[in-house]
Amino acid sequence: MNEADTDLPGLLQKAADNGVELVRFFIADACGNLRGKVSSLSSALPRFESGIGLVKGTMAMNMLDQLQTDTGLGAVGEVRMVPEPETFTILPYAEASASVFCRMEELDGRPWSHCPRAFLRRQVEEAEKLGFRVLAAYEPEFILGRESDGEFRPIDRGLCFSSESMHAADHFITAVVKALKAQGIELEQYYPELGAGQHELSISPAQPMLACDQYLLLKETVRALAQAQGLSVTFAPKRSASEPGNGAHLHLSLWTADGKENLFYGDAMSSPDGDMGLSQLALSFIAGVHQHLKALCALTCPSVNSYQRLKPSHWSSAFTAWGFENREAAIRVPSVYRGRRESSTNIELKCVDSTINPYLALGAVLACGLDGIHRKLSPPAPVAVDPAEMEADFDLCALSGLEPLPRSLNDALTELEADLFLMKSLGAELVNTYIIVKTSEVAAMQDDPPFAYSQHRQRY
């Protein structure tokens, strides 16, 4: 729904018949951690154009929610959560609430430069004036159990993809359905993934905008639903050493400006086997963001916990490779869909975790992707075995632009600051803002043992 269509009288008097009595005004700050202000259903009309104030501050916080004030944002000055009446839900597990996601504006109603949602509609708008149309979608994996006496027990100790664990979670993944359901957000794909209490849920892929909308919206469910049914619920990128880590992959493609072709399937390159085809265009859309990668990992791994998940032979990817359906890679190039081969097309970044705000992540991932397109540039050769495999052999690595990641946030961090293309797309008053939290992050926790994050696991 456009907000021009938006009948925003008969949106709301459909939430008061339905109940609604009040409505939760959304922004992801800079840790993705929703945040806002709740209005009285009553009184929302007026708030859809005037919005509702939030102090400047709020976006210098980090996620122990301590005010980095070195950022110049405090307790002076405000802006306003404007709602995006297209994204008006009512909450199915809330018992009167409704919510809306909010652009931030300064007063004279120009966008606020620390608006997340103001840079992914600039990159989005960059790939419309190329003529593209850019589908994408989160995968999050969580880990699911009930705490007793101290203890957290998972709610399930089956194989990987068992029928087991499906039967022991069972009656929440239903619930989790229907209320995602009941949202507008199409279920593709569940299945358990290989740690004991741990699962993954697979939504539709939509436009840039509300794939993060969507994303946001399913975590909030799974948290409200395991906490109705007496569950303990957990995103964090790495609960312990002996567990595997949570992803929250991410997949795009680029497509006519009408949807009608995926411009990523092609015969530019083909898969070893020949059953997946790359156009060129992909292929500099790959080259943009595997030149960009140590430095996108700030925004999309931008955790001090992400970096226990991302390690050599782990399935979460710790190198600048990418590969045909190669799952060491962080940049994979899944099998198509026989009968859908052009409509499956897609690329998925594996060094992506549920620390995300997931506006800056994508839009930091598309601007890089179309720098690539941009320049035409082509990518390296992709790997075909554990990447972990050739890291000492230095022609192989020259060959396949091969080099670990990041391994640590206060690393990402300095790649970052280090990439004048990431920091220039982002906008010198966000990007600074947000190193200056992140690291706050990492001075707070230093002092931590490496999975000493239960303090903090609400955050995750």
The other form holds:
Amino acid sequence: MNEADTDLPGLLQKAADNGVELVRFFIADACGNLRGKVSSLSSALPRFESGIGLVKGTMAMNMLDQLQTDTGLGAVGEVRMVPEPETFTILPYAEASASVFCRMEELDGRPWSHCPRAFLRRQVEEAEKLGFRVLAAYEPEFILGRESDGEFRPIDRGLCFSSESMHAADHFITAVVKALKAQGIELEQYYPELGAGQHELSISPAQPMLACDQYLLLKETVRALAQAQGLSVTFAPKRSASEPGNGAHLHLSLWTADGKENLFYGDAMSSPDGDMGLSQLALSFIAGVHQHLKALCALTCPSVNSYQRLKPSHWSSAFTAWGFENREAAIRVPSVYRGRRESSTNIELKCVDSTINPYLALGAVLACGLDGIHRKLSPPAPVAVDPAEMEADFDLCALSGLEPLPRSLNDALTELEADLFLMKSLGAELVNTYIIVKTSEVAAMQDDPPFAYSQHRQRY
Ligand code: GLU
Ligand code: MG
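Right, the form predicted on its own is done, so what does the form predicted together with glutamic acid (GLU) look like?
Following is the full complex, with the preceding chain placed first.
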């Protein structure tokens, strides 16, 4: 994937030279699953203009493939999936396929109200109008294992960050990193995480649309290579009570339009040790996200299973707290690097997991951060302890704007419905469908065992 490389006939010729026969046209549905259709390479060129047809009902399907016709979307109505040429990527793990991410347009070419890319694009344009370039990165965790006798067994039981776990997953991780590189995706860091078989790969920050595309390609790559190596992988927010959850933390910073100056870096507030400094702009962005956090969870932690992870003492955040280098805070300001203090200043949203539609989640977070900037908000006091320890202290909670995050998907959807700003940003048609689809998942899983995972593991 190469932003500068949009010479379409050249791209397709290069693909043909590399043995590509098929092109996967992808959209991400309400639940973040990639769905689409496949064209032969030889007939792909005109499709870049005309697109490929897709029934509108696709965006009204929940993660169990149950179509929610009360959204008004069903058997009737068609859109076009129109490819974005700069996302064309030869898939190193597939037999002979490339993929391309698509926007969704009405038949007359207008953006479709339900298109997640169109929603994110609107938020990016809003940032650009204010003179900002946004950098973002998702940081997914996953559990790698083997299926035997119908049971999933993690690939290692090594310690967190341990060489033992690195060895156990070496063959797999090396293949993933090479495949990412072949797709133009640079690894930032890899390490074994706390749980059995849990690993984390982070990639370099990029502009929002690219960051979302790359996150989805990363997930695709991990899944495909696990399958190729006879392994099994899950990105489920919480696989079982005894294991740590899988997050997909979201890192963000705002830069000048030329990308030279990090506008989050400044001296409006310093960390207690004086090492990290945030600008007023960063504080306003944090305040905006903080104010909308409970509603945002409906988009950043959007599955029934998400709320098994979003609990105190999981380092996943459970309260509307922000703080410097605080891993229990929903908004963490990570420590900066000596020698590159300015460029490494960013914020991390921890209440995010891999059941997201990344375009909707990032677009929503961006909209809320920009809302904080528009309204020149200042955040409450940063939290320097585990927020669970403050819960009983009413005054401290008030000072830090501390409230519990939603405890269930249903609660999060109720928060979303009450957040008129976010509802309006998403647009009535998109958000109406989204809420119906997600509510249907709550209903479909209400009798499931607490994790709503084992029955639906193939979806994660
Ligand atoms: N696994 C934790 C989560 O679910 C995050 C651990 C960490 O990287 O701080 O968010
Ligand atoms: Mg981690």
